[in-house]
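Here's a solo chain for you in structure tokens, the form predicted on its own.
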Amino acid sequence: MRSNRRSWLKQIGLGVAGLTISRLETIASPSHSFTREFIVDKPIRLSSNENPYGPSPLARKAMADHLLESNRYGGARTNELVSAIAQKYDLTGDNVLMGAGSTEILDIVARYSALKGGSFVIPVPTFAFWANMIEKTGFKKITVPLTTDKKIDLPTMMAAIQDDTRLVYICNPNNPTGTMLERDKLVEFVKKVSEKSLVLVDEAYIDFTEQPSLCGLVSEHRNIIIAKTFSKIYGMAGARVGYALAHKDTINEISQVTTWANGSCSVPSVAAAIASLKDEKFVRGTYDKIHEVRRYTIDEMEKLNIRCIPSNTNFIYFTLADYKKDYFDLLKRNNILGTGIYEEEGKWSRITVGTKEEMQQFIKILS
């Protein structure tokens, strides 16, 4: 069977993202790893907290093999991937709702608590792309700052919730800060929070973490809504793969603002999203790998004058007001893509923690 797939895809050839079957091959091959090799010519990618090493062996291959299901719709893989998450949280089927991409489970979220008006409460800096998008349909945003450590304030952030208030976000570790709570006094808040409003809590990050998901939350209360991503200690930003836990009776109402529930995630992106949640050796050695490079840039940008925010999450958030030559500037003449300055107070910026060798490259030209 395999030997004529191969076959046929050598006959009809293989227009996807450029790649030959000898590509594609390699590419699906576990002992194979992403490295500068594909990017000469490219840029050094350190702006979107995207992982350098994956994606993992097991869902390389899966993509592979299950590329050519991509003419078919994907209900009954997508049911499995489902089946997977609710058993990895000790969770049913009905409290998971599928999405491209966590992304799409914020937007999602959001246009279901707009339906209403109202307010959210949201802390400002944190990944804001969807409150953008929400607030042109006249959902008021009360934004709430950081404490002076880059936290969020989440008594603050319990003080801003108006009557009106139907959504509160929180990121959690936080995005850029890289900051985050401890896990009692966020419990204790979104119990209360839900006791008045929907809360949204983003895990994209949690799992370059030790603390435990929130998820264990959601059986009993309606109000909680997790959001969780494979793209990024799995290693499938590209791939566009997110899903939300909550109540089995939020899930079925947040359903009904999306025009085809579950359905949004290719065939090769949920074989690959269910081989990654077995590929236990892989999400080790990439935590592994980000913390000793975290560690390592952390360090010598400090030398360098550039004072970081201890982080638990991919990327650092850093103030340039002590530094003295033009960091971005030295970015652009050396093909590094980083980001802006999201706080004029003190010039913060946020850098993705690449390859030990990326790493380098980047303090070097710092330097």
Ligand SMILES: Cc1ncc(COP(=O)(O)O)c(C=O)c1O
Second form
Amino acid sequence: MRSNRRSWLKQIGLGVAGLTISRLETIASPSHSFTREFIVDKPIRLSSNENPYGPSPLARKAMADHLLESNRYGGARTNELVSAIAQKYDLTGDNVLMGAGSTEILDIVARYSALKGGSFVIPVPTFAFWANMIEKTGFKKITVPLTTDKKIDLPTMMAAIQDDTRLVYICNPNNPTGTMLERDKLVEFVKKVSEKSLVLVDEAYIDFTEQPSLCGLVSEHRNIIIAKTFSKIYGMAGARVGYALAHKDTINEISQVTTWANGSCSVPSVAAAIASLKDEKFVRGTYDKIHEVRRYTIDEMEKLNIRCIPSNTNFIYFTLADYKKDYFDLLKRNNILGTGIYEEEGKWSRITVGTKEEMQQFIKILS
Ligand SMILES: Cc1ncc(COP(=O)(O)O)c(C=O)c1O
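I've shown you the form predicted on its own. Could you give me the structure of the form predicted in complex with this ligand?
First the chain shown before, then all remaining chains and molecules of the complex.
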């Protein structure tokens, strides 16, 4: 039980740097303890890849302006957001399914794929929260290790697909490694996989890169689903808005496993998401700041003998193999939340890129 909970924390990336794995375990529910830690200790939060600058000013205003609409169900407002998203990607509203964060989208796609049993293919490590859930229903997990440079290994993923494989998951850029696939190779891969199975491409972090989304493929390819979120570059993790982009028939199909399609986002959150899409200044500002602070952090970590994988995201994957101090104890004593170890071999961990001040503090306590 104890070790299960420990690996759960590691897996979802909330495993709070050594800290607190034991303190968390003393409280009944991991998710509640998570909230309580943050409220009681006011730590520097570098564990969950949140955007420290958000929500955008326009989103904050929209949330406040629409609070009083919260006594009404938000169908019309959600339709407005669906249209805005469709327009952004040159698709139609039929190609969009909203979720309370992209977690709900991953959950829906997983549960839909598992309906007929069989297997799914997933790299390790990746964002596997949903996979741990669906595996318990008997949907067989086929894991594929990353390449030595911590990229998703597309040829091996392809080779791992079985006759009964119903879902292949690709996180691009990948969490926790921050590595990105070459777009041409990825396009070729998803097109080929989609002839046999659903392929789910999680683009939670693509806005931190210059690589275009794969959403242009969904009208022509029924088995390609793209998951996206307002939690990262838009800085709305606590507002819980995400969505899927897919062929309209696929959106219809996967909607069967949700009781109320497009019904799980609150009115203020939806209003904020609509406003966020218009706030290009905020998005560009976040992008620039994350890139600058990431550069600073990686440079400083390397000086401390902490080798980092080049990152395409708002987090950094690094090895503690050559770092002589007790990283986790230092974080714990200085009230900084990071993650646990993702890969024991090489002692690989992850840190979110916070503000410059937060990262200066992080570097200072490690020095
Ligand atoms: C790759 C990836 N996908 C999806 C999510 C889920 O995000 P949300 O449910 O907040 O949209 C996360 C969260 O960290 C993530 O890292």
